[in-house]
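Starting off, we have a lone chain in the form predicted on its own, written out as structure tokens.
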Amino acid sequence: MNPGTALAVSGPAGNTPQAGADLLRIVRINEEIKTVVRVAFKINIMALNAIFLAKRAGTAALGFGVLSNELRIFSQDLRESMDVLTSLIHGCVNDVSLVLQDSRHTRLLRQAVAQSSDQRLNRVLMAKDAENERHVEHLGSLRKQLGRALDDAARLVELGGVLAKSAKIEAAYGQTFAAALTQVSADFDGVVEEIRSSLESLRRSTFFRGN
């Protein structure tokens, strides 16, 4: 059985604690998402003061500033990244509201038909329990096209982690701005991991395992 149909083999009734504790999953992500927006955001400013640290300190620090402005781009990239992601969690969430809705609307379904002789609620309801496995499968889609979008933003990360500490060993032919080239390649590296500790919460998330 795969992430995308856990909903579904527990039954409308059984759907509800599911949806429900999806939604507090997507809040969590969503929540890790803006963080991660933000720490990009820092990377291009970074970026930016780096890039007119190296052009001062002239010849002795072109490497370093290719390599700024690589982590510049990288920046971009990684906020287009999240874009993909948030767009993804908003999908997710009409989804699992969809869910729980279904879910409500199955169970007054269900009591009618209990109550009831008349075979057209019956049609009624096969009907709903059709659409309730869209909704359903449609969810698992979401959820595995998240987990790939976040398997693509750790691997952008870790381009990001390369260039940071590749402009950490520039830094040192900086002669005499080597003490601040330093320190502005050991910040890129400080924020380039807090990223990638983002990115490895979200990626343990229960929400990917359907369960």
Given for the second form:
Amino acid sequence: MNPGTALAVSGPAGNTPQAGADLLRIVRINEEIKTVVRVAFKINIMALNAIFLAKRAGTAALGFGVLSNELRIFSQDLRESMDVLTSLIHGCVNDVSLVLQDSRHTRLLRQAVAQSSDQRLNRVLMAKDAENERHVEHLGSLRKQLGRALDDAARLVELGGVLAKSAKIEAAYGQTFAAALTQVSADFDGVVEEIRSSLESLRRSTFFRGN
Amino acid sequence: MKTTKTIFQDGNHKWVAIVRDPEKQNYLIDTNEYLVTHGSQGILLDPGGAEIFPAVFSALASEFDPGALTAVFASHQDPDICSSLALWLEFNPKMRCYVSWLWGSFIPHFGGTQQTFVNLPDEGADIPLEGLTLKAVPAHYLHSSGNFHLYDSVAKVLFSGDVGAALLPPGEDGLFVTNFDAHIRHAEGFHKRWMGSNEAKRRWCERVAQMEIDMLCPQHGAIYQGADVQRFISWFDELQVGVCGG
Ligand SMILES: [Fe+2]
Ligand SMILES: [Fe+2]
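Next block: the form predicted in complex with its partner chain, after the form predicted on its own:
In what comes next, the whole complex appears, and the chain from above leads the way.
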């Protein structure tokens, strides 16, 4: 539990509002991940075209060719990194659904305990509470893993940014192909920037401020 | 909390109706649950929706040890019939659920595992309860396509699920039908709209007309007893069902 956040709650039975809000946040994170995957695919195609262009430019664009190849590898790494995020997101959806279901069942069991004198039901409720706590903790650990995976993705994108900037410099040595290579490297820079801003907005999601 | 009313008793062989919760929210349809006990065991018929679990559990516990409840019988798959299943299983994970084979893989969406369900074949089956044999009587398409009623030939009681159901206005919600003609007006619209097959209805009427029934207990509304049982069967036999204004 994290008592410092506005959304933190006192126990599993009170988790419904946060779980409902979490589900919405997860959906938004997932949409952003889909955007990054689309952009990663775009970089892959762009890098392939750049490799062909560099081949045509010959020795003047050797450095550019190497960087294009690196950018292609970057797009594949980015794709893998998004796959990790997606599977963590699926885990979060599962856990949030369990927390939502727990919350309803706990509410009904609590009402039944209040209305009945059967002590065994109280034990069922306590076991249910403990189970709910486990689900909340598991969600908390997935939340942290997702945060770390996003940090990893952000570092990867930093590398992509460096590659795109280096490609810009290499383009200047492209002689008669310089203009075309400069255009391609500017495009690289643009799409990497697009990914960077997507990831930044993901990292700012209030989902990571939950417990 | 709901109230309990013992409608049949012979030693520890009992039928207990669990009915009428004054605290129930109006947007939930009112339901009757029935507990049948024999020896030290009990079976709960149409245990009800999840939202009314607290009211049903506490009423039942006031009358019978819920730990001795070995099974539930679900006449069909509707949420008002058995969406409380997961909660009953929290209390007793070994509890079984008798239900039409048609719904054996649908109801687990409410709760339960493969071990929970005893699939009833279309022709019906005997359901044992510590020396007593209850009969699952086919009532398919009334209204659900896989639908059973439960007959106790010793108590001469037929639990009839949604057949015989009435949506009673406040002030006219007695447990037993006392004025058939007045009562049946509250049942007519329900039967015309919810029951889908005249052929199935005819077969059900022929079947139950041959059974000895002192009480016909629906899942909604009031219980028919004595001559009102036959009156109901004749009324239903003549009613055209599967009627929709749309
Ligand atoms: Fe129904
Ligand atoms: Fe019903």
